[in-house]
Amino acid sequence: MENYKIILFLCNWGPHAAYQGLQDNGYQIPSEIKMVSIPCTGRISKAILFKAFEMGADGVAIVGCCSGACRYGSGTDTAENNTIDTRSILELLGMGQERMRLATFLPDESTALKDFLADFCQQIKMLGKSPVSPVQPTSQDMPPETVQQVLTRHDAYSCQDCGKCTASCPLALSGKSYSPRTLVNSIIQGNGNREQIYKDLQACLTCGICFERCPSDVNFPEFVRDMRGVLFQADGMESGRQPHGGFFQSLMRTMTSPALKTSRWDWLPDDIRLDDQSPILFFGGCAPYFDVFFRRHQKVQTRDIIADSLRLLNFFDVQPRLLPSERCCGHDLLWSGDRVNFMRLAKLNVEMIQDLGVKTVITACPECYQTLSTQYVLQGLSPAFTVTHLYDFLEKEIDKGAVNFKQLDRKITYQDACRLNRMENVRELPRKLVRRLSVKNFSEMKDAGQSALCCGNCAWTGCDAHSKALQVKRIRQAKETGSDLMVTSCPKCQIHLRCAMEDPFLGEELKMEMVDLTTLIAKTIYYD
């Protein structure tokens, strides 16, 4: 007999009285249900709702007050929006949105609550057990690393304490009391404030500018990444310290379950031509999940990048195949310290891609590109396929001639993606493509290329007033060029910069239209 787990988030007000009435009358609450008492359904974020599924729940019910009866005013509406979004995420994951339901009850509606609980339990049993199988990391997965091993591997002892890293660090320049060399020295000495070290490791953007400026060639971003891994294995990384409650790390850990069969391609437009026997595979990335998560405030449309990438491949007579159950590449797990689950995800991806007989993987996402092409190998995997960034493919095809671009009456500037710009040293390629466009003007920002500023966040690790100040600075630099359109090459750049544009005090000053380079090319390219 299957042992089902159903989490019931129950509001302390009206519905709790109805629940108590059931118990007072001798009703036996189904054994599958584990009740969690909460102050208001509006307090239960998407991250908390989804965390239940990551931890193995087969179903989640959130039960609150009827509309208009919420003691906090907007709790019911907030819960409804969070439920809709979480159900959409479950649908993309192939788990089925029916595994989650929201219901509202008045204090005297015990019978209706009883019927709801019985019906939901029956529905979950009909759906069957969740395909998510949470596994606790053990030392057999990956032997714990020591601080000494990380210090030695990255030759951190060679730090000359010259200060070039701090003098070029975007966070330090934004006013944050933060110094890469101080962090390294505190760890080496072993007598630093553990809490402060933890905060500084989380704050680092891993943008790589300090590594480029370091005369001792200390790869500080990778040092930070591996130190995060040491802390993660030692005592975990509390989701409360991660932006958005750790939702995206939770999402990626969920994808390590082999039984999960995602449905993340159902939204694709009808004009896309695919070939399920092609030796070329397009790897889309997490944009569809971003669009769902942020659609209520930032109104991002990053999945358009995926559709336009496929249109461009079709334009050049390439009909790629897609990974039927594509998962995340694992970038954010690796860079936030969860290397054990990163490796589980990476091994699944490599196995699935190689089982298809794919020879070439093309992706438009800088983080997917850097992870699939470089990190998989560095972390000990041996993929039997090559990885190409879409820009490289486009430049080679466009360079053959016979194509042109429609005139665009816009002044544009370009925002570098850190993973392309520094980690892969793909600095000029997007600029070559930008210069091929027929636009009114292309102007570089004050800090561009080697000195380009990060968008303010990476791997959903650190986000505070200083990273927001960095975003504001970057948008102002874009506006100072006289441009009316910022061209980006990473979906996260759009998300983070749009976030700054929603500032209640500076919002109007910072408003600026953004478009991904892939989309701009797709909408203007044509055959001569």
Given for the second form:
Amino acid sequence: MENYKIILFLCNWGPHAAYQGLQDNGYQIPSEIKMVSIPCTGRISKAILFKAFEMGADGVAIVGCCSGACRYGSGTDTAENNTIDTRSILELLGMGQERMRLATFLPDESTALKDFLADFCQQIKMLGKSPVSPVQPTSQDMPPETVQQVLTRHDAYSCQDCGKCTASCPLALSGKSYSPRTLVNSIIQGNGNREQIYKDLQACLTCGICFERCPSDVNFPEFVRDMRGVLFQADGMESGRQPHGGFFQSLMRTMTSPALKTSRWDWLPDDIRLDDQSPILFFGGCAPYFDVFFRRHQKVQTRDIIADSLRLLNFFDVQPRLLPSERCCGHDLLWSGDRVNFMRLAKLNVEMIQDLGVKTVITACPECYQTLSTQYVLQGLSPAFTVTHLYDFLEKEIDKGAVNFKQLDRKITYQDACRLNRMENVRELPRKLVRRLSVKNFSEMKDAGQSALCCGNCAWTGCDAHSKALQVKRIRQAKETGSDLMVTSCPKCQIHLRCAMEDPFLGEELKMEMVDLTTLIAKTIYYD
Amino acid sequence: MTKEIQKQEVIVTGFGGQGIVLAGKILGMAAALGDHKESTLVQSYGPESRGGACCAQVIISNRIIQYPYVKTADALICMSQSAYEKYKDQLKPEGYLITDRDLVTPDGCREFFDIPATRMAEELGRKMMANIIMLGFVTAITALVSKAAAQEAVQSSVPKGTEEMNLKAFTKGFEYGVSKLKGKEKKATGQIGVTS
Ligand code: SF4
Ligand code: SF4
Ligand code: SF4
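What does the same protein look like in the form predicted together with the partner chain, given that the last one was the form predicted on its own?
Next comes the full complex, this chain leading.
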């Protein structure tokens, strides 16, 4: 009983008076409640609300002033929205949305507040302890690497100081005073400004353009990734600097708890046929979480890609199974430097998939694909299943013939996903599929294929005005092709580019419809 | 193959130079050598042999074949429009009409199975393999010969050194056929697209 942990975020204004009223009258606040006094409920972001759960809270209550009585005007409304989103995320995680509540009280409503606290405690105890155990370092974790080890592994010493990387880096080209060459060198010399090195390591998009150009073959994206690992592990997590307050890293760390039974499939449409004995497993990815998080902002619907992938498998008579308790593949943790938690996720996923006796894993997400098929092995795991990208499956099936595509009266262009394009060398395959479609026109952007510009963010790290400028450039390139539809292959490209399209100053100029290639195929394919 | 099938009469037809006779020969060989049935082949080049209609008549049977000419065909495989016009009336009402999609436009009074065999062969880089693609397609659509027997017969009939390429062509046609049958099945249920 005693070890229940309930976090109470309590607004300093109205409800705090009610809370004090309780204390003044000698009421014992239940011992499981840990009160955190806050200036306004509107200031408690989804990242902060969720952080409590990541750290093992069994319940979180956020208590503020009634709508209209907020000292700052819109605080309560913001809190309401944040609560709805956080609750939906808890639901997807299988933790139960009831673990989070929002309530409002006037200064004189002490009794109502007392009842609320008692009732919430009661409810949390009924739900039981949270399945999330806060991450503690264990002896099984990999020992942290040293700067030297990383430099040696990536042979960064062979840097010739030629500057080709900086000359090709889209961040540097969009005006940021950022130079991969300087970064490598100041790390090698070991005398650089630590703060600046941190910032630069955060900024890199790990897009890989520089690696394509480097005459010494320094794998800069992986070098940055592993340096992030070294520094962040030594100095603690840098969540404060991550976009969206580190919400996504927090979410993904939560999924490392083995006891967590996620329920990320409940929303799947009824028309999808699955077979829980199938040797083929479809790995969906985190799209459903993204959709919840960006629900009000960009109205992304990236989970449709999952549904359409499954429909396409069904179309070709494959009824796959799903991983009931699927977790994040770990891509974002790995690339934001949290290798320890990445390994925890990776091991859990591999174990769960192997326990099902699955032979083939199919996925449509470029990050899941790169991570499951390549990184798991590179990071020392030996999964006993093969990983196929949905495009591979589709190309093989479509190539057999007897299917056709409905005419689509659109002009399209294609946005490469960096994980498929430069990391896995999958750039012809999606284009082959694109060319099979019956559209009015397909044209490439100025920078396409090997030199394609990325969507401006990776692993929820280092989003700033310069990466925004890069996104704007990319969208303009897409528009310059004369196309009216941008075809993407990564849910994140949709999210980050849509975000840039919300720019209030550039407004309509940047608006462009986007659709995922999988969805486009699913919408137009038919048996001839 | 299926026991009830007693005798199957097949006409393979098209232009001279399309490998029509070879296709007929492979079909007959597959039935005889691979599936251990009886088979006969009659080829007619006629005066039209260069570019005109060319025809191979194949009979496959469980019993000894007394008369090697086709009276009414159980399957008509057409790789040219003129050949189609010439032979279409010999096909039984319930027989299979199989065509090269880009070369034959059937008159629409019966169901048929088509494949762009010549185009697919061009995509593979060898136009003359259209007949082998067609053979793969026919093997998938009809129950004339088994897949293994047909593959065996292809392998032993094509010029040395081209076996692998021809088997690839055969597989292309076969897979197209399987996919086609699946499509027919879906059409029957009224769902040809992903959701409708
Ligand atoms: S990976 Fe991309 S963003 Fe990072 S330094 Fe290289 S080119 Fe620049
Ligand atoms: S391109 Fe390679 S060799 Fe040249 S400065 Fe950059 S890291 Fe060094
Ligand atoms: S581009 Fe937008 S959605 Fe992407 S990380 Fe930056 S703020 Fe978030």
